[in-house]
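Starting off, we have a lone chain in the form predicted alone, written out as structure tokens.
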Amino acid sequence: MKIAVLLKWVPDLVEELEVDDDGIGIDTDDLKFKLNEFDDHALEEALQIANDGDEVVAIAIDGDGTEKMLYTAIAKGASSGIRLTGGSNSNTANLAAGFATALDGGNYDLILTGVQSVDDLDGQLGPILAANMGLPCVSVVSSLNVSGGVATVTKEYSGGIVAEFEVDLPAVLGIQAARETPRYAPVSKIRQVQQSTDLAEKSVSGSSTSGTIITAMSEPETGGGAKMLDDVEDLIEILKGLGVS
């Protein structure tokens, strides 16, 4: 079984974000970025469920922290990683354009992806990927087992609902979590990986005239604050003052 699991880079949500000068996108030139965390989840799960012989493929659109990105999956236990040369990230239509180019001829058997990612939140990579592709998608996916060509997934819904799913593959899944905690690649071992292995290089063209378009971008405004009431009397006080009766 071939497995491809796509990864992205993302901006590190403790760090403190500030609006470009053009007011439509993060000022990113003193910002941290890190590996998606359901991404990562997806990865792990790849990992859990590939067999002796079975390949796992890391594929990520080439940008700053790619290359580590790549390497650190590699470490992780990943069969090798692609770099992604010419695509766009812009918004998850053309994201998904550019991997859709990149799988094509590949002969994937199952194309796991994370559910959504910290800089879009829309969840739509696997389902527009998997419309590209022609393929089946399920997202937001719990856990997953493969046997004969068919994987079988459990989704998850809101309200604390699950359904139970079986797919033909090849086909596309989002995970949103994976069966264990993904797992830790020491520093040595990434720098043993980046001497030892090479990655792939392909150039990509895929693009998108659809998706998401961001007009304006603006920081929160600041409200006026909290004023502490010390018993029941006040808060009455201020209610009439305010005209509740």
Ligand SMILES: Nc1ncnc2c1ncn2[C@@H]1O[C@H](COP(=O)(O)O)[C@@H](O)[C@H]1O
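Please give the other form, namely the form predicted together with this ligand, since only the form predicted alone has been shown so far.
Since only the chain itself is given, any partners or molecules it might have are not part of what comes next.
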């Protein structure tokens, strides 16, 4: 079985975010980025279902963080890493078109993405990619088993309810959570991989459908709703007022 996992570099939300000078994006100058946490789950799940002889290919768009993501993925157990160049990442539709040309003909049985990322507003790449490739897709997947060309997945609804589906492979799945907490790769191992492994490179042609146009970005009013308290005494007063103590 051949499994592709798509990895995206996203801002770490623990950081303070600021709107840039243009007013339509965030200032990324001193911002810390990291692998999208759902992609880490997708990679973990791929490594979990892969048996001997199966291939897990980590794929990322060329840019900041690409080497770190791909070398780390290999250090965790991925078979290889591919850096995609030349596509257009102006919006998710164009990105998906690029990924589709890169993945078509690669004989992947499964293409795993993270369920979503927090920094773009033009949709979830998984189902968009699947539509481009003419493949079935299930997103928000929280469990996955593969047997005889069919994946059995659970998809999360609301209220803790999940639905079980069977999906014919090849398919695209948007992974919400892996069966286990994503593994950790020691820095020494990543460094070793970096020295001993070459990343493959694949160029894709750009496409340029226009999507929605961002016209403004702003922080929601901080503490818009909340009365901010300075010490615990105030909090205790509030709790007592609510009849709690």
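Everything numeric here is computed off the predicted structure, so don't read it as measured data. Numbering follows the first chain given and starts at 1. What we label the rigid core is the largest C-alpha set whose atoms superpose within 1.5 Å from one form to the other.
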With a threshold of 2 Å on the C-alpha, tell me if Leu17 counts as moved between the two forms once the core is superposed. no
Does Asp120 show a Cα shift reaching 2 Å between the two forms after rigid-core superposition? yes
